[in-house]
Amino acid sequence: MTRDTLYAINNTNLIVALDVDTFDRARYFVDKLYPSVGIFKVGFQLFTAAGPRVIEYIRNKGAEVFLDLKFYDIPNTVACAVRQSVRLDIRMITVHISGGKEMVSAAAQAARTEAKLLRRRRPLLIGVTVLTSRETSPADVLKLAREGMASGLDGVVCSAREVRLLRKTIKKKFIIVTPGIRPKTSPHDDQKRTATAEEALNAGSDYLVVGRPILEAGDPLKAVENIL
């Protein structure tokens, strides 16, 4: 893989995690990093602080939203949450595969039905396997990934360590989102299963999620350029 090819893949599929406390802080990073970054992750912290307002701001800017709320509840509750998410016109939603086949299937059906009703694109439904802050075996990740794909997911979240196994074993097209991306010189923080951008892409990841190495950099845009 040449450097130019690697840059093009990263430029398209780098997701910056907006793990910040306020709408104003999120707006600062979106304004500074877009269009170099085309997708921003909105998780628990920011969504609790700013709600749908921040999603609307990102969408109006021209970027996409990865809504990472990791839905995990009874099937009906998760289906209702997914329907509300579809109305926000986002790119990707996460659910916990460990919530079970019935829950994941209900989420997938809700996404399809609501998107058709609203005549808009259906967001990608991505299943969380095992958080990258935990040590685990690739076999455990594979088991969850298989279960999720059989229940209607478009893809999974996993660390770079498991990507090759999933690509080799699951014989269908699916998306892999990989968090825990760290430059070689960055601390791992609370992440256990980390990788560089190049390692994850070479393994077969489609989307790379990066938060603190960019948000805590003296020059966030330069940090993005360095990762690219």
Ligand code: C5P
The other form holds:
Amino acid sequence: MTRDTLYAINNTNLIVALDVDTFDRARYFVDKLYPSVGIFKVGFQLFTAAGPRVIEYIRNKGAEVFLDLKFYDIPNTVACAVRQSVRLDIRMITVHISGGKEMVSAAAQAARTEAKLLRRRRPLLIGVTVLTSRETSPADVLKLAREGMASGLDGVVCSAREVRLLRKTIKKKFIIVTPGIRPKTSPHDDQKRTATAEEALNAGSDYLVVGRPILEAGDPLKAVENIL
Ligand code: C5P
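Please give the corresponding structure for the form predicted together with the named molecule, as opposed to the form predicted on its own shown earlier.
After this comes the whole thing, all chains and molecules, with the earlier chain placed first.
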């Protein structure tokens, strides 16, 4: 994708966070929202409840998976987890940049070698800067983003508030994933650094992550269509 084509949101850059507690709930949303939504995010809650089976379900449906387990551990443990992610045929995975350079490099290396070994595509390695539920300064986010990019990340997660600064300052090509997306009329929940989909895309985000505004809507497909 080039920057010129990114000002529209569609089923290739809207990611719905499947923050639900059972396989059946996840299946309900995937069946309802695909193909209007082409990427689903599986996080701690769903992965703990349903495991790899849910990933298989999403893949068989034809959609992509963003496995957001935000790995943070000693480098060897993170590398082992990344290798397992490659086996699950995942589009994107996350690590915490604050886990350190060695940890991020080990993750990047593991993704490359395992993908090569299995002749599979390599998942994009996305680094979490600072959670969008926390207040922070754009300078801190920039520092983490730079550090992560130097250690081999494909991109970062950050709020819409920091996107412009990152795009202006970091000259290389990289992916920005932005959660904390809230239509003007939605409650902010526990998110502190929020923006509308339009604001985030205009600032330069590549992918938008939306959870509760869609999952808790009376009509989730309509909520997706409104965002689109
Ligand atoms: O429900 P809501 O739209 O707030 O969901 C946002 C999703 O993005 C959640 O699954 C959350 O774990 C995730 N996320 C985030 N902030 C980050 C990284 C991921 O909110 N920095």
